[in-house]
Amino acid sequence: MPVAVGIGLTNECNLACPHCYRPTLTQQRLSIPEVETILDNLDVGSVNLGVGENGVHPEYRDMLALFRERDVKTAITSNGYSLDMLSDEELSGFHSVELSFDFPTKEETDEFRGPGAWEAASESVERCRRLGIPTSIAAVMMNTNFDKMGETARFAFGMGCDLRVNVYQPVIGEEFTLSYEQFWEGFANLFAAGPVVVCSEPLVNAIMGLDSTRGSPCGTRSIRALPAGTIAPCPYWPAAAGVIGHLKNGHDIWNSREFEKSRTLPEACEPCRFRESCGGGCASRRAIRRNLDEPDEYCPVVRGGDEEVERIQKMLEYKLSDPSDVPKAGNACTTVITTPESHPSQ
């Protein structure tokens, strides 16, 4: 079965955003032979470039040429830097592009990401749309912007883009971690803004009653190749499952210890009616907390049983969009919403 592969060519970046999870103590870069090993030894359905700002890698354009030669469906998440250096022909080789904005205004974005961040990302959005490349806005939901999800969505729609949202993971600290109430209020604000294209955040998917996931996609339908040359079920996962070279030595990475751990269902979740679709929630979030054997910290069943589940479900009023091809949804716990104007009949 084809799998979604997340690849970080480098941990380097032209910005230093405070919520970023990339390691910064040493320079890390994948080589072309390592990327070829991934393509030669995995049934790659799609590739998403993330982690650092991939255009900083000196062989970035050669890597993109390799993906085109192999006819690999390729997407990228960028602050604009990795797109600005490409010709229109090279840029049009992407199946889809995401530009990072965590706030709906220039002032907030530049204060958080650095001066000029808003302009660089905005110009890339306009260029991608001019070239006809499917383009989205990507945001991280944090305790500093959960109440601005509706505004951020309207900003994205105004740019002619969908909005994709990931929940902040405390890889480097708790400064931006959502509280329980903020987590659910953030999703309520998000769903009120527009129809849901996809929601692979397993706990939210389950409580919404979509049942379109079977736990986290990480470690089952996706795999991550990180700039250090390691393999992991998720970019947030706290330990490596092996190195890229293992793939060509017949090593069964899918049944390695770390991948098996990523598929762990906590014992407390066994009797839960949401166990099949939720799978214990986000495994990486639990692993980061060193609570892999405990339910997701945002679980309403644990908080208050059926009464709390009903309260949360009432908060999550939503409409569903038409199905869409979103490569990122296959390799991360993520949520995408689209403009209501696209679905006037719903």
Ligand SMILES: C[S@@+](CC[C@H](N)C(=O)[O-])C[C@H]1O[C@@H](n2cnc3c(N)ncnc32)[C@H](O)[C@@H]1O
Contents of the next structure:
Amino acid sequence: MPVAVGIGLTNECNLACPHCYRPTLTQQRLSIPEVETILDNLDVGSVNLGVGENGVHPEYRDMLALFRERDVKTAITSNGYSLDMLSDEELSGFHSVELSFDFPTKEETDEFRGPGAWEAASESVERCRRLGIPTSIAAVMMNTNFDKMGETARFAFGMGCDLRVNVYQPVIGEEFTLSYEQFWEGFANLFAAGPVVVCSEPLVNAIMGLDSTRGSPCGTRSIRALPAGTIAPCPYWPAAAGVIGHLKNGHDIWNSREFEKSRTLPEACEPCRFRESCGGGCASRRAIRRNLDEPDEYCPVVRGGDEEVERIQKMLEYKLSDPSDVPKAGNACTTVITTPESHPSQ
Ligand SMILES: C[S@@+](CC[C@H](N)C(=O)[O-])C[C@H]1O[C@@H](n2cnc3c(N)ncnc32)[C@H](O)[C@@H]1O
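The structure above corresponds to the form predicted on its own; please give the structure of the form predicted together with this ligand next.
Below: every chain and molecule of the assembly, starting with the one above.
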């Protein structure tokens, strides 16, 4: 089965955002042979470049040429730097691009990401749109912006883009961790802004009643090659499952200890009616907190049983972008909403 491979060519970045999960103690870079090993040994359906700002890698353009040569469907998440340095032809080689903002205004974005961050990302959005490259805006939902999800969505729609939201993962600390209430209010705020295209955050998918996830995609449909040369089920997973070289030797990474751990269903979730779709929620979040065997901290079933589930379901009024279709599960825990204008009948 073709899989979504997340690749971080480098952990380096031109910015130093305070929430970022990328490791910063040592410089880490993948080599071209390592990337070739990934392409030669995995059934690669698509590649998404992330972790650091990939354009900082000195062989970034050669790597992009390699993906084009191999006809690999390639996407990138960027702050603009890695796109700005490319020719129109190179940029058009991306299947899609995502620009990170996190906040709906220039002032807030520049304060959070650094001076000039807003302009660089905005210019890239406009250029990519001009070139006809599918472009979306990415935001991380944190305790500092959960109540701005609607505004952020409207900003994205105004730029002609969908909004992709990932929940903050406390890899480097708790400063931006959402409380239970903030998590659900953030999603309610987001869903009020526009119809849902994808929701593969397994807990949210289950509580929405979509039933289109089977736990988190980590370790089943999704695999990450990190700049340190290691393989993990998810970019936030706290331990390596192996090194890229293992892929060459027929090593079954999918059944390695860490991948198996990422598929663990906590015992307390066994009797739950949402267990199939939720799978215990985000395994990385549980693992980062050393609570892999406990249900997801945002679980309303654990918090207050059916009554609490009903309360949350009432908060989460949502529409689907294509009402005849259940939103795609996707290959990473993420939520995408689109502009209500393209769905005027809803
Ligand atoms: C790590 S960055 C790498 C690419 C690029 N430098 C950028 O800013 O998009 C990729 C995405 O991960 C998000 N991100 C960073 N730290 C995160 C965290 N702790 N939890 C969830 N998402 C995070 C960023 O906001 C960004 O949208």
